[in-house]
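The chain below stands alone, shown as structure tokens; this is the form predicted alone.
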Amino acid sequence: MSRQVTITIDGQQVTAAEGDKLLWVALDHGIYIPHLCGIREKEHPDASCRLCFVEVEGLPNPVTSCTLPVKEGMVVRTRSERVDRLVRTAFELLLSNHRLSCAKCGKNGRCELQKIAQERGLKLKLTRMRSLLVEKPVDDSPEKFYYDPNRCVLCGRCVWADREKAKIGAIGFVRRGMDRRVAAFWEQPLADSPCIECLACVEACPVGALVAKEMKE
């Protein structure tokens, strides 16, 4: 069993367990940190999407809550002009390559985009960049569910439910750059690759790039 530790976050004092992953920790307690690609179980996280930074008392720069596990007596500030700065950039540079008509999207009042901008202060709007999206065609084949690239951020939170959840390895991540993208293999439609259309990857999404059809507008 690992060891309780007492931290500090944003002046409050938590335990857990040594060497949970921060990111986490301040999320059971209640303390909201931006992120994206964060997935609890996994052993070594990915920090692409470079939302959920944080300062540590003792660090010189910044660093990923969701890489950085907790010990004894750490001390933690979740807003900082530092932070804040590195956050919106990221916000902002996500928002560049992506389809911003929250209206028109099933995932409208449930997406972590919105989330982030609403606990953040941030627009979801472009305001120092200019948009950068290549518009790409929508998988509207499987039967349950469709994919719109225009919205995907590459979180891959699919990309490890289709493979880790449902054991499946329908999806995966093609091309590079700008031209990422998940998809299935050769890129032929979702209908026509192994998927079952069990709808792990449409869970595990926190946009609106995988959504059930019944939840289509």
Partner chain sequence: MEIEITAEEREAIKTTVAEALEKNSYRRDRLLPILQEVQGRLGYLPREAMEQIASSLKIPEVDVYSVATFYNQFRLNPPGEHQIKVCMGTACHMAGGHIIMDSFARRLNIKEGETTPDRKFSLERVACVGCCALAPVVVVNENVEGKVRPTRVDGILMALGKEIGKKNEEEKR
Contents of the next structure:
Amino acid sequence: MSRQVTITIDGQQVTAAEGDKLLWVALDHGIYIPHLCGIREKEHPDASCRLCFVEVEGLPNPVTSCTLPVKEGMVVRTRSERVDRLVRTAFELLLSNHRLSCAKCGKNGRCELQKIAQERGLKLKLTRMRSLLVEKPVDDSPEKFYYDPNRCVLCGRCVWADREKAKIGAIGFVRRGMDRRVAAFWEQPLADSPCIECLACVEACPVGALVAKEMKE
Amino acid sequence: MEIEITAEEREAIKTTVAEALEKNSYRRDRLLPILQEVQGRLGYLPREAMEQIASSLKIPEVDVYSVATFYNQFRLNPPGEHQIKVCMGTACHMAGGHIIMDSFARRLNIKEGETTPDRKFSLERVACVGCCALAPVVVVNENVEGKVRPTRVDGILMALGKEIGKKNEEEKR
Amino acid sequence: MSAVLERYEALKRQAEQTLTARLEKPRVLVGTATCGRAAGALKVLEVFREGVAQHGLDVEVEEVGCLGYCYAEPTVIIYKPGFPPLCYMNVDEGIASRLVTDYLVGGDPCFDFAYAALEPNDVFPTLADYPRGFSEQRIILADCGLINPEDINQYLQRDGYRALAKALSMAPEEIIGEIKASGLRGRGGAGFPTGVKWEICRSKEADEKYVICNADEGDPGAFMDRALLESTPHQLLEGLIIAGYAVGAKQGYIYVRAEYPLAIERLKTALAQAREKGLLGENILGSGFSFAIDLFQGSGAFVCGEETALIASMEGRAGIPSHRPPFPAEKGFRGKPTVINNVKTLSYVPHIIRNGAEWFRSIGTPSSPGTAVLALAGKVVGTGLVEVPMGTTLRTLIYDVGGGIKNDKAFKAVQIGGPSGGCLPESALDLPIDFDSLQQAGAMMGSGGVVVLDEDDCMVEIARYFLEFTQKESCGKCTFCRLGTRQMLEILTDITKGRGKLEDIDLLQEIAEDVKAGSLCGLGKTAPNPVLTTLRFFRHEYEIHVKEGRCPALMCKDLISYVIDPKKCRKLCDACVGSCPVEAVYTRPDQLKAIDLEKCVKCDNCLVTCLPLYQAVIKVSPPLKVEGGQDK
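Right, the form predicted alone is done, so what does the form predicted together with its partner chain look like?
Let us now look at the entire complex, which starts with that chain.
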């Protein structure tokens, strides 16, 4: 049993188990912090989406809340000029490589990107950035879902679900840098992979990359 | 990108992979040395080799593919008979390495990272071979050529058996 | 004297006995590290070997590593009784055969070809009599190019492995105390105190611990690790074994780039020799301490220089960094406490143990003790590997050690620290080279690559070059590095192609700052440095590209045209015509040459070919918009 500590988030006092990651503590208390890659059960967070920045009193720079263990007396602000700037840039960067046609997306209305935009007053279109999107074919081979890599934000939640929930190992991250993507072996269609279509990955996907087919028109 | 392989080649792949696995005690954490060994002997990483490695190490195939596609060293296609690596280190770049790269690309009519259709030449970039004082540098089949000027490009290719003049005439026709 | 030291003394005596007979004879040392080989050292070696055989001479011909005078490769050193050891530079096959006949057979040391003597004497200047030798202070490069890297006896003879014997007679905590007191900071880039790292690892309870030498030198423009591995591998092994003993590890690894085949070969030889002498393996020097070292070959990913990525790759996964803490010193390779040190860092260790922390602190600056090993490249006369005390100014480095700018051109900037470093202008030349001063100036020690840039180098292009590199090498895990560096690269590319807009410069600055603040690992956090420093010191160059469509350094291909100045062109010379691969150079009716701009691919051939006497081919910017020939 870990010790209970009291911390302050945006002026609100909350209690939590010492060492729990701030992101989940905040969310559990109804305080929203943008996030895509966070997985509560994962001991060592990926910290790859770079959206969950907060200011912590005593720390010189904004930090990612998914990696921050809470300590007694910690004083946190989820918004500041610096935090907002980083979140905005990270968000716009993700959009710059994302197919931006929400109306045609199977996750329209249930998409985490839309939620972040709404919560933080950000636009769902490119204003500053150049579009980096190079259209890749949609994998329509599975019976129950489809995979649109053009909407993938590389959060890794599907890969985690495939490994830890479904225990399959059909998909993983392949290639590097801008070419990094979620794919099956040899980048073959998912229907030719060991995938059993349990839909664990579809459930995990926060955006319109993995979408169950009945949701489609 | 799919490559036809003969039964003979298939057999060679099988033995090579088996030996590489054996040498590394079938250890999952030895995946890089295993892939290095296989590529060292076959020149590239065939799909069949990766499948065999995955099943022997009892790991998902995509995990082998993930590693093979991450590192610069690994190639999924057979290389050309002669490998030309143009150094793109800082010193070489500033001394005109990109011009040398362009010259090779133009002469071989391929882009960086490609192999000529006759499989004679492949053209690659390397980050730095550590011969900065001799910039720009080209590594031709493991030999380091220093202070390469664009005018030497044809000479290097001709020494490797490329018929430069003829090619130009063909192009003209 | 302890039993361990006695064993060591016996080994050393044995080495001396083996060598005495050989060292009394005349010897020829040829530097055959990779850079020497590229300059033709193996042919020179062959000439000496054949000459010695042909004349039946009793002369040893040996291969040694790199002296660091890369611009003057191949280098040769000749020991012959009666004369001080002499160093010859730029030795080609002709000079080599002259040295065989005139010096080895005859008695004339050919002073015309000699550069310096290695020992003080009355007849010939020594290396220290030149500004370079005077400004340098060699600790870890001291043996480079002077000893045969494949002969452990030569290392032993120069007191090699004495520090190991001494360390094994000390308590591990004592060693860590000494390293801490020395103030040694990691030479891999960030400058973290080495002793502190060791202490954290030592303090962790664990059944296994590891020490790893990071020799995955991926900085495009740094080659000091390669030179050290190829020239004096035992120095590193000694440091690594001491590190293992100090932190309580039984297993060490050297993570070395697969692109360094010669270094790997020489390391393997060194490992076998150390094992054979009982300096590595079970019960080292009878101390009861056992330690093994294995090589691990990296597969070419710059990001693997980052500790957590290096570990991922050693565990058989893609080299993707993870969030720290936990730090590897607490939880690293296979989940065990792991110390990861750079080649240079470990190479200092034997010297500090042997000479003491006080001695080390007496060199360099209070916050950055010791020396800086730098790879000097670019538009400087004396390119090569240098070692100067920390705190030496950039001016001394470039003008005294490096001998100034090539071809009487004007200095423009110095890029220090590679892709994580920055470009500093002339006003920064009096900045001392140390971890903190460089960081304050927006650059970084990085791995120590120094590229000198002159008036012909475009600062936008160099920023674009480094961003292209980091963008290619980004692992792609985190948003800022994967997409932020790409956005920056797109903007920089647009500017170098004359498509940039004025507001792009501000956007570039904003993204660069955010990538620096928001990235997950060191690669992303430092990737914007080349952009931020060029924006800070050379913003006007960006603006000229954007506003005038002109590249002042005449470097950006899309912003220049090649033309032939008819006033300088000579009628009877056809050199440029023949050099053109696309037949863009043609002869005008008046027999002078001109360039068809539509055909021209800007390959530089004609400019290189045109005789220095004429220099008729010139570059102009902004590019000419003329259809057909330049003269129409």
